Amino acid sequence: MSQSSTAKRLQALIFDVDGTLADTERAHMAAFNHAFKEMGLDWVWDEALYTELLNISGGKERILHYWKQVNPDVKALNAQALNDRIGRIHELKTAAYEHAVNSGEVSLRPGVLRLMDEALGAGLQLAIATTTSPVNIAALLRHAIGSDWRMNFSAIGDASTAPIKKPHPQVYLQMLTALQLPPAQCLAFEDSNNGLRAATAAGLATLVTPNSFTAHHDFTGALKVVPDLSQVNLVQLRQWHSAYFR
């Protein structure tokens, strides 16, 4: 093997989470609305509204900028108390949607956990990038794959770790940093617009496996689009990654 094949040979795999490892969306549009309510807000997010709020990244920012929307005088108010009611509204949401994972409502799309022990097995790295809270991640890979998951994973990057979200690439250069890898080395998992647009402006190669929030999105730039992962093995991915780096 050349020196230059060498040194894009794939060494690590780096998943999103929210809609990439299980279809969580339907769980957390709920969420946000038992929050609302608790809250004594009127406001109910049904599918169509919420897959257009999809497109902002971060439940806070995600509550705000509705909160704009239907309240457009919204800089009239403090915006200490803003945030406040902000984080409040959030914290109930994130207890709504830990009960949800706990109770079984969501678990891993196909083929994720037999391709992650695949990778495992072969010597490959594991790592997360996502915008969703550290929470939410822990929630949802403790029921799908017990409570020593994070010794899976040799990074993870979140919300806690990456303020600025997708389709900023921020996220996806801090988790190549704790990797010490190259781009050239690695291939992120997504199922976003935006989620694509952060990790191909880190200069990963990117695959998409969309999911029905997502499946109207443009994935122009993708190195490979599939409905979920259940045909998908570690043979395949090197093929692809290595003809993306050709």
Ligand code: XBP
Contents of the next structure:
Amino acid sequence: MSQSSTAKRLQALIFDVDGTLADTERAHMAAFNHAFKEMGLDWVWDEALYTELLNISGGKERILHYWKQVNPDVKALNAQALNDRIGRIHELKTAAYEHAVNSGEVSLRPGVLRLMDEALGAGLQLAIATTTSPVNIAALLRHAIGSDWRMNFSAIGDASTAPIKKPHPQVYLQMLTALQLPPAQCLAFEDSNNGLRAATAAGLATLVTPNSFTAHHDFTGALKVVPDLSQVNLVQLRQWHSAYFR
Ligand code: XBP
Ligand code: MG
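What does the same protein look like in the form predicted in complex with this ligand, given that the last one was the form predicted on its own?
Whole complex next, starting from this chain.
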């Protein structure tokens, strides 16, 4: 194999979590509303509003954005008090979401597990690049794969490692460093415009699998947009990937 084709040979798949590995956002939305109720807030995020709010990556950032929308003088609160209150809401939300996932309310999207197994079997590395919290990843993948789920991934980037959220490429750049691979030897999987922009800004080709919250997003620049991964195999990925980097 020539040097240039080796340099572009697909070596790793980097997966977003929410909306890509699983349709999680309905469970996230319910968990946010549960937390608001527990905190005595009269906030209710319905699907239409949550679809808008998903333009803000990161649960804490999303809460702050909404709070400023409904209560402009929230800025008057001192920063520490505001942070503490948002942190408490997000703690309650994450506990509610973890409970929902552990109760089996969320399953992986079609084709995800099979494609991961196929890639691992062919010697590719797997990584995760998400803006969600680490406990959410563990709950989802422990339930879907088992307690040894972590062994399948060479690297994980999440809200705890990459505080600058998508569409900033920070989490994807961290994964390329962790994998010690150039973008041309990797492929990203995303569900949203923010995620596509983050992966693209990191130099990655990105396969998009939209969902009901993101179907209306702009996916210009995606390697491919497919309904889900049920009809996608490694041979197909290698063909699309090599055509992108030709
Ligand atoms: C989607 C997000 C996350 C989730 C909520 O992450 O933006 O904020 O909506 O999870 P992904 P947190 O990059 O996997 O699509 O409340 O833990 O942020
Ligand atoms: Mg996503």
